[in-house]
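Below sits a lone chain in structure tokens, taken as the form predicted on its own.
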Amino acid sequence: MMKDLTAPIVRELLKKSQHIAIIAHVRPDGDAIGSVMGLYHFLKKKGTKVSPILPSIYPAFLGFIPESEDILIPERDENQESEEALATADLIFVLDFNDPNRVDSLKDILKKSTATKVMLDHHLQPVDCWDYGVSDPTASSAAELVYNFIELLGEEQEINEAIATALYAGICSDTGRFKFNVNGRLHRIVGHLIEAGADAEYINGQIFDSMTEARLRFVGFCLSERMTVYPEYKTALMYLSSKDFRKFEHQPGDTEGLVNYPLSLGNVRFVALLKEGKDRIKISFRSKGDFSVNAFSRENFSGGGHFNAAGGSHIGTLEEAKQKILSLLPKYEEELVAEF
């Protein structure tokens, strides 16, 4: 079973500690590569061998964060150097998942690993297989728990410039710009981020208007002809297929924050977008009010996530999984159709 994490449980892990490893999830967005790099830049300063690992490249746009460079990444690495990272290091950190499997193809090292292992992370329905850690759902990221981590320690005063514009750049991305699970403790921590050197207007500028003329064209696609609205269900349905990505050439990070924007409209309270992959579908979905897309992706799709954010698959074509979605619709009509 997971312990808690005490201010001197981590001194003692941190002290006897010869080689830390971060690893954040597979497909990694602005809250992975943040919490990683707000991590990283704060145990580096103690002056202990660190290692961030990525399990796949993260979107150009947030390689503004800096040392991002420095990231191990398996698809990038000339000597398994990440592999390697994640066997030897005596003390793991892993942010943002709580389950495994979701590191891909480094998943069998971290699984066989015999060093401590602390998971901070925010989503729901934890794998029991840590050593320490803290699992917060009301947390609004994972760039936000390793906040709580520096302070549970008492060295806030450790954050500088590149500490606060990782950490900034995880919270800003996985509120979509504080929109969403912020609260008043949030904003006083983004504020004490500012006053350390986060460029908040900066920052904003590089993750959500920074796309290239490519991506802008390949959205409006999406949202012109691949979005479907069943107003009698509130509901927002988008797909994309294989021929769909290719045809604009799509790079990691284009569909980031794409499911999003159906939730704009008045009338739609649930959203799934539809990617196709090589073996499986991929589905994203989103709400808002009291409808858990966690609940709904559970029971219906092997997936999970946060209430009003998460994830899921369908193994089939892309047409088998949007017909199974419209047919789970008349099932959930009452939750869907309540006011909001």
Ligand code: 5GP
Given for the second form:
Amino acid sequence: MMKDLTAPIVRELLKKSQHIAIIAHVRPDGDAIGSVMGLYHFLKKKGTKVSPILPSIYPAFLGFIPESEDILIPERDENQESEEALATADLIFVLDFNDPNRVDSLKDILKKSTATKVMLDHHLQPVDCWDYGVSDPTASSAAELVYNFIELLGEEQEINEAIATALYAGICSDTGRFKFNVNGRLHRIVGHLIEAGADAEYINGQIFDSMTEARLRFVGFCLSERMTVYPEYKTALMYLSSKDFRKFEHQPGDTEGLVNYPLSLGNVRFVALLKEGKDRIKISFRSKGDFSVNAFSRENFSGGGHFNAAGGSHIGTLEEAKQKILSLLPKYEEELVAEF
Ligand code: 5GP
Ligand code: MN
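Right, and the form predicted in complex with this ligand of this protein, after the form predicted on its own?
The complete assembly is shown below, putting the previous chain first.
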């Protein structure tokens, strides 16, 4: 059973550890990198050796986060530094995921490690394999949970520009620019982050208004050529083949946020975006209202996530995955078309 974090426990854990690793999920988004780097900058100030790790490369537009070039990532390591750091750390912080399989090639090292593992996460249904932690699906982001962690220690005054920038980036990414899971407390936290040095206009500009022309045209292509709306199920389906990715010289992060566009349609409340990968079809699900894409993904695509934002995958062809989703729609029709 995962134990709750208290200030004395955290102080004791930090005091006795020599090397802390911090890791988030594969295909990191703004919250994954923001929460990792926020906690990294906070812990580094204490003088302990800290290694920030990501299982795969982050989108280039998140490279503005201070010292992101120091993050250990297997695909850009020359000497397996990420594996080494994760294997030798005596305290590991697990941020923005709750299932050890979400770290891709690093999962065996993470599972085998005898380090104390502390999870700070906001996804549903955590796997019970962590020593300590917080599982709060009502939290906007893992970055908010890192802020709470700092607050638990009574050290909010330690929040400097680097910490504030990283945490702000995490919060504005996961709330879709302060649209989802926001409340008064979150806005007060954000207020403090701005006072502590986060430049809101700059960060929003970097994350949301720094597209390349190729990426924006790719979005246009996806919406005009690859989206089908099924009004009878209030559903939209989008798909991208490996050929599409090659044609548009796709870069990591180019499809970030794409799945949200069809949700802006008044008659759509469920969206699936299917992406053909090397060994599987990766699927992103989004919904608005009370249709749980976490449940839909868990039940049918070995995935999970949040109530209104989840992911999963299908081993097989793109066409099969599309047909599978279409054939499932009648089963969920009642939930999908119910009045808000
Ligand atoms: P995205 O569609 O943006 O990749 O992911 C949406 C949300 O679902 C994110 O919070 C992400 O961490 C989570 N998620 C994505 N793919 C998976 C998956 O395969 N399994 C689980 N458990 N969660 C996922
Ligand atoms: Mn998150």
